[in-house]
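The chain below stands alone, shown as structure tokens; this is the form predicted alone.
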Amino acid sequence: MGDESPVTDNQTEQSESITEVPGEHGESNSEESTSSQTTLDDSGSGISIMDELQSESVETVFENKDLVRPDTIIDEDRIVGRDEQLKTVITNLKPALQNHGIPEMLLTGPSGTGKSLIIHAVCKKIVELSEAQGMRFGVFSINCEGPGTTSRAVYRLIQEATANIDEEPGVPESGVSTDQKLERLWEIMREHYDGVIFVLDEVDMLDGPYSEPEYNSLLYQLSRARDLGRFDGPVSVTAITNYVDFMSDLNSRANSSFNPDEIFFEDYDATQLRHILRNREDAFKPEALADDVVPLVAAFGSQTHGDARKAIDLLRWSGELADKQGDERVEESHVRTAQDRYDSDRKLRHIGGLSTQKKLCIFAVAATDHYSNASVDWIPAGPSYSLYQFVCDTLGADSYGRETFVNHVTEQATYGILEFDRRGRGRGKGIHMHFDLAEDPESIMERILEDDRFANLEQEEEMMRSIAKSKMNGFLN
């Protein structure tokens, strides 16, 4: 984002000067120049891009590198330290071999601990016994994160569940009440599926923009199906969530109808780690792993509470980093230097994660420190609060008090986000809080944005630089 500068006349015959070449006589080859476009390093050497593209591929020191991407689903024998969580899944889902019904689960712990590595092992499994049976078992799963509301999530559902038949959605995602897609995704499964399961991934994500968190009415609807006789087979719901209180947040409704049985999956321990990714060591070539590169990741990874899915990204990142350097084996060195590249885009990481309300609230701060051009250190919560009033009016979602905004901000600054401070204005001109982002903050809105959900706020740029402007020279003089 940001102000883009016209292109002028001369700036246009300058870009096309580049591509075209010039033929023997002076003339422009227009021909010539499109098979075998150039551009331009930073030595001023000329890169052709079709001759790179056409290269012979690169060594590398992967030899299957989906077993080091933490969402392959894996063989059970390359799972570590979870016996008594998958003994506990794999009796609660044992019963749809039989037609049988089975319950709903609340999977909790904290993130990387094996909570959808376990579900989706355990289902795989169950797919292939119920084809070997001739059963038709579907397993429906979408990340709560994206979609944003229960009707946005149902489609989700519907597109997993026509993903591996014959069949269209059919109806499309928007312009359709919710009950019309719940109404298409029941008479789905009755035609096509004899049990299903629905899994629910980062469920407290499905927030929405109102006060009621979407996921009540999802788990509601969801978990009533075989009730209201809508399926007549096995069908179940699995959220998972990383906060353990999560039923204590369900309003009544969703309470009485998803009663599930709660599997707590706790941090791994450094030796757990270490035979996790000892368990992936042949997504490498033989010797591409120096003996102190599995150790030093399991080391970097407990200090991040034990989360083995950072430690599996960490060990492919080391790999990928010696394929650009064009190493032909993983050292200690390139661990350091992933595990720092990391460390830098950490906090972008978490703003990714933050429910819809923080987003909005962090998102209103950071644009009004970019649109306003203040030339200021700390942004004042007056101005950033006004904004965020826009912001939420232009999403249609609902906007909290000013107190409540501020406590959403200073909030981040456990996690290094931005700094807060009450400063005054002078003299009988009081006390305002005012906060200090620690990153960049076209860096933190254009992470915000790759949220579906605020996508219409890239039309409001002009709007939202001239509130920012507006309201910080008000606050200011």
Ligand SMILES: Nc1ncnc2c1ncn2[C@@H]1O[C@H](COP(=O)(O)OP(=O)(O)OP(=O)(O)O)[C@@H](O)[C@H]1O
The other form holds:
Amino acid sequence: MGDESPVTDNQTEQSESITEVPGEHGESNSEESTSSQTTLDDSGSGISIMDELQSESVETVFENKDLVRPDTIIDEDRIVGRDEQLKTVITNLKPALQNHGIPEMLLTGPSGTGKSLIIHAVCKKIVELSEAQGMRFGVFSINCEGPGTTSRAVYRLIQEATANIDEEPGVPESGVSTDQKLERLWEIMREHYDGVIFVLDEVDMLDGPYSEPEYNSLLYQLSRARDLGRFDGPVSVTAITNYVDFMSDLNSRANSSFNPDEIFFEDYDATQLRHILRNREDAFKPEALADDVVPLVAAFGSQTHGDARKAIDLLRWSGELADKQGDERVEESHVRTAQDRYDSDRKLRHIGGLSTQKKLCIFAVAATDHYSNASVDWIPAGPSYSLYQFVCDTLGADSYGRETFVNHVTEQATYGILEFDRRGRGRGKGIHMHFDLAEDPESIMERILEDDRFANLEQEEEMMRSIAKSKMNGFLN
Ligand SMILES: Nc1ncnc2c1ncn2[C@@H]1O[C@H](COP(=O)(O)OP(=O)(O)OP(=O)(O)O)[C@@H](O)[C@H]1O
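Starting from the form predicted alone, produce the coordinates for the form predicted together with this ligand.
Full assembly next; the chain just shown is listed first.
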């Protein structure tokens, strides 16, 4: 899990050609990493690095910020509710302590509902108790969003298995078969562990490049370890997914070997979120949280699908905003601003992940708004469509008919990117489709221009301005 922030930028990787556009949906979630270099020789600059580093720390509202970071594994006593799920997981894993077999588990439910938290909290205790009994229990946990194939996922498990022991992976990441990697994994387990649990987070994301999703083979292979005599001790797989119907997507082979106890995690309501947040109030200095902050964050959280991670993030962002503004106390206004920024960032990320044609359409609306400089709230479809045609021409992309253009644009209303309305242009001048963007046109254009395939547009500013102005004038007069 990464440390999210309202201004974090999940840039979309785009590599396909501009002409391969119709219908495709170029979504990707690769994290953008920005690097900045600071020279250690600060002579000549206005500030002294040493002085800055040694100066008194900046005032902050936080006492222990880790408590409101999503990746912190919190102590058991901070877990709120989830008694039923906790009890089931404990009952399932407890036999491992007597060296007995443990069942497979499938934890399902919406994001941020405590699935990872509960499995890791119980596993942590199992590891501690095993150690006290002189046993070594391994928890090999991977997020399946990254590896892409079973072979790479098995390699990640090997890395997990060797991370805290004096042992090399012993196989290369590529160039050997999945079977060879699995053999190595079983070998490491036999030599160093008495019991093992594989935790496969976001298991449904391991879909791979083939028609048959890769999670089938991973689940099939791992869940047979004991039956095939690869490992004698307790061994089991816990898969985690947001997708409640995951089991019905497994192929028959995976279905025959992976028979999990399914445990469902429902989303939180505002009261539960309030408890979760109250249990972390000591992340802040005493008196640094106004009374209405936690209830407001919980209320926002329950509106956005009862996701505890989002609620915890919002609480942290509100504190960061207070710090940035030099305020000693987090107030309701910080929460509202942080929430607005989050919404705005979410919308821009959504735009960054649109198919090329949809980006072209939204870009045309934003550019018409920006370049025409007309003091109107609603941008008419006609001038936007003219600019869309010019943009397609410039980039060598197919340009679609006006109806498709309007459909692509209005579809974005579902995601809160804009509103649309049919409005009169004035007496006797007919009814026309209009758009009102929810974000400033400059931010939208900037986000779309991050896609390299749109780079040529930056040289066409004058032309776009001229088209937008003349078409808009023509429409309005
Ligand atoms: N019942 C709870 N009590 C305290 N904190 C919680 C609770 N449920 C979730 N959290 C916190 O919310 C954040 C998200 O929880 P977690 O990672 O377990 O969610 P998840 O269901 O696994 O989500 P995803 O499906 O997105 O991976 C974590 O910081 C976790 O500590």
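Keep in mind that what you see is a predicted model, and the values were worked out from it rather than measured. Positions refer to the first chain, counted from 1. What we label the rigid core is the largest C-alpha set whose atoms superpose within 1.5 Å from one form to the other.
Superposition of the core reveals a Cα shift of 2 Å or more for residue 407 between these two forms. Relative to the superposed rigid core, residue 131 undergoes a CA displacement smaller than 2 Å between these two forms.
The rigid-core alignment places the CA of residue 372 2 Å or more apart between these two forms.
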